[in-house]
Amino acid sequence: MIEPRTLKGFRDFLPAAMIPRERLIDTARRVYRSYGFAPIDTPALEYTEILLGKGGAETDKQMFRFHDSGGRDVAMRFDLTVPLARFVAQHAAELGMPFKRYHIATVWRGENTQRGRYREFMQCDFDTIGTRSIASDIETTLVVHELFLAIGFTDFEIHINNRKVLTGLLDKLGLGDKATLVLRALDKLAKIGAAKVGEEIVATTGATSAQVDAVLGFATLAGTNDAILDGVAKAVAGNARGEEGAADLRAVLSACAAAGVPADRLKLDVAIARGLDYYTGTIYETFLTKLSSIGSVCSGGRYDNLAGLYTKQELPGVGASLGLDRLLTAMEELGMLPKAATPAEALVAYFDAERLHDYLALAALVRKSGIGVEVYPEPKKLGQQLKYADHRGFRVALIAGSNELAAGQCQVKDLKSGTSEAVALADVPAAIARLLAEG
């Protein structure tokens, strides 16, 4: 006998795992619609050419790579953006610009399991290309915010920096060759602290004391929006790299006040670089405030010159990735799933083994309203019924003998609070209706 197993990082889902992250999908999709985002998919593998050097060393090692039984070298994506940026580069023709995108799909990476992170999990991507105009990044943050609202939060912090400013520092401190290596330090601030951080440059990019205290001290800037921005504007002035960045940032901040997001759910984090080599611009890391040691659960940013590595076409791009698993690990965790095992909100219990025509009839009454039902598929014992309607977590169960048939109604069970109301069949939908808005 073969012992039935998963791999390290990798899961089976129960329905009562998979219906709430369906529901968070179909929550991310309905967002990114409303703003025009239209879907696209592409393949698990590619080319290992198209991936590689991409996300930088660290991603490059945790590929899942290797040759096919054609011999060619291939690697599953570790991301969605860098094979958008080879799918844009290849039919830009045909789609036109700006174009925007999301994509829902899954993705692996060879890394150290931990909590809410896996070597399988899926990202809800969001993406607008073919355009550099600071309108693109602002809509971004915008969509962050409303996403996050109709999931149903309201304790949470979109986080917001720019690689420019990061870059014109640098380039200012004599460390611009020695960029990359600094950022993916300083992308570990919040991990391991300022003293490491300031290690790890120095043995990374040879840099002097006072060139790490001035990137530490930039980067652990604090106060308002408006405090920090003014120190960003003083730290790169003479830079014209870190000045645009500096002007984008107050762009990005004022839009997104004068459009109604709040000023506490929008902060200025001068210490978030993103440890992926291809962002260029405005990076976002989106935080719940009740549980912020989960890390973050929506990333992204600009990204202007990733698709020039396909075409000589011009494909600036920006945009951003809600952590799926991650963020059901943190409303797990908050309590904010609920527990069932079905999708349906009702039963209809099989009492009578003559009257299967009735239930399936008032099961359709019930689905046309637009009410999931499901009819049990056995005349057993009633009690028996509710027992598998309780575990599968029914909000309701419709009981109907012979007696109640006949005089055309229909007990309607409320699950939750175990009191039942007899109930005209063709009311039944609404009585339902009633008992869900109650929730």
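Residue numbers count along the first chain shown, from 1. The structure presented is a predicted model; accordingly, all values stated were derived computationally and were not measured. Whichever C-alpha set is largest while still superposing within 1.5 Å between the two forms counts as the rigid core. First, how it differs from the form predicted in complex with the RNA.
- Once the rigid core is overlaid between these two forms, T204 counts among the residues whose Cα shifts by 2 Å or more.
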The other form holds:
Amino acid sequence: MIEPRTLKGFRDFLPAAMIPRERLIDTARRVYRSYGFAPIDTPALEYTEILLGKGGAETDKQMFRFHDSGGRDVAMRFDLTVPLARFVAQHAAELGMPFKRYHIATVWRGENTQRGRYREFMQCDFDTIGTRSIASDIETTLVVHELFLAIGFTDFEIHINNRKVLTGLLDKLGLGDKATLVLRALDKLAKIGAAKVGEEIVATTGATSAQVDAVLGFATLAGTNDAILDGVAKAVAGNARGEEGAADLRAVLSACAAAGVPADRLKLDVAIARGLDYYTGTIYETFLTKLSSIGSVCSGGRYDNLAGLYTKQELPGVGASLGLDRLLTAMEELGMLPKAATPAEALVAYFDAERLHDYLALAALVRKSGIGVEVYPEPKKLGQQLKYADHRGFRVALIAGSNELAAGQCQVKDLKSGTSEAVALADVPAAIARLLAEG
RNA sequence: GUGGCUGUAGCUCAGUUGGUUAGAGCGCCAGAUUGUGGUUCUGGAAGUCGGGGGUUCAAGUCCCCUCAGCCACCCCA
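Same protein, different state: after the form predicted alone, show the form predicted in complex with the RNA.
And the full complex, kicking off with our chain again.
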């Protein structure tokens, strides 16, 4: 016998896990669509040359790569942004600009696993391509904010920054050519503290202590967003790019405030840098305040030239990616996942062995109103059927023996309270809807 | 990829300094005089002690390898 098992970092999803997963996907889809983002899909497998070298040496190492039986050098996508770049380069003429798309799909990374980190996981990306307008940076922020509200979070923080202020500052300090190294160190600020970040910068770039002090002084600016912004503006004064970044940040923050995003949910955080090199403007990371240890659950940013490797056409854009599986791990730990193992709300008991046709008709009637119903497949004892309904997490049971059917009725049993009422068959959908509205 | 910790029934774990037929709780299945679950009672199924090799008269218990999980580094969703 072959031992049934799954690969490291790859998982099966049982109904209890898959139901909230699908619900989350539905929510993301609904929010994205409401802003006019259109769905696309791309292949899981691409020519390796398409994917290689786009996310840095680290992502190259993490790529699942092999030769197919035709001898082609192929690799599995490790994010949705690089395939998007190829996609727009290939189809720009048909798409028209600006182009807004969302893409919910699985990606693969052969890195070491950890809590909330898998080798196969799903991302829910949305991007606006073909415009440099700050309006799109603002909209991106609003979408992320609305997305988390729609999922059911209230305690979260969108951290926002702008690469231009960082690179502007580094230019000004004469560290411009070491930007990547400095940003990588800065990214760890929250985790290891300013002193160690300073040490790392010195070690990797040979910066002077004056340079390090300036960087750290900047990165540890604190206070309200406005106060930090003033500090940022002062620090980058005189550097055109830095000033531009500060102005962009100011525009995003003020627009979001005007749009009703509470101040405590949008936090200017000049230390976040994002690992990926292609970001050039606004940067986003989203943290759950009750579970910040799990890391960012939705990240993104603006890039000047997404598809430069595939086309001469310059395609700027901005977007973000919801880390569905990491978020689900977090929600599970926070006890936010219901444990129902059925997607249907109601169970019709197969009570009287002779009345299957009536049960099927009842189920069809309820389904027609948009409520999910399952008919128990065997005429077992009622107690057993109710036990099944209870364990699976059905909200209501529909019980009709020959007595009820003779009267054209059915018992609608509330499995949460245990009470039941006799209802005319035609009114059953409405009765269930009332119970569902209660929660 | 590197380092540390862990791995006993579906789940959470107990298993004395290596020594008779490996246990518990929860869950699961079936019953408790033929139409009502979540409580209770009774009974039942279920473990090659992650896998492989070694040391020993004897290994769940010691050693090595391997696989998987967790943590740190790295990176990131």
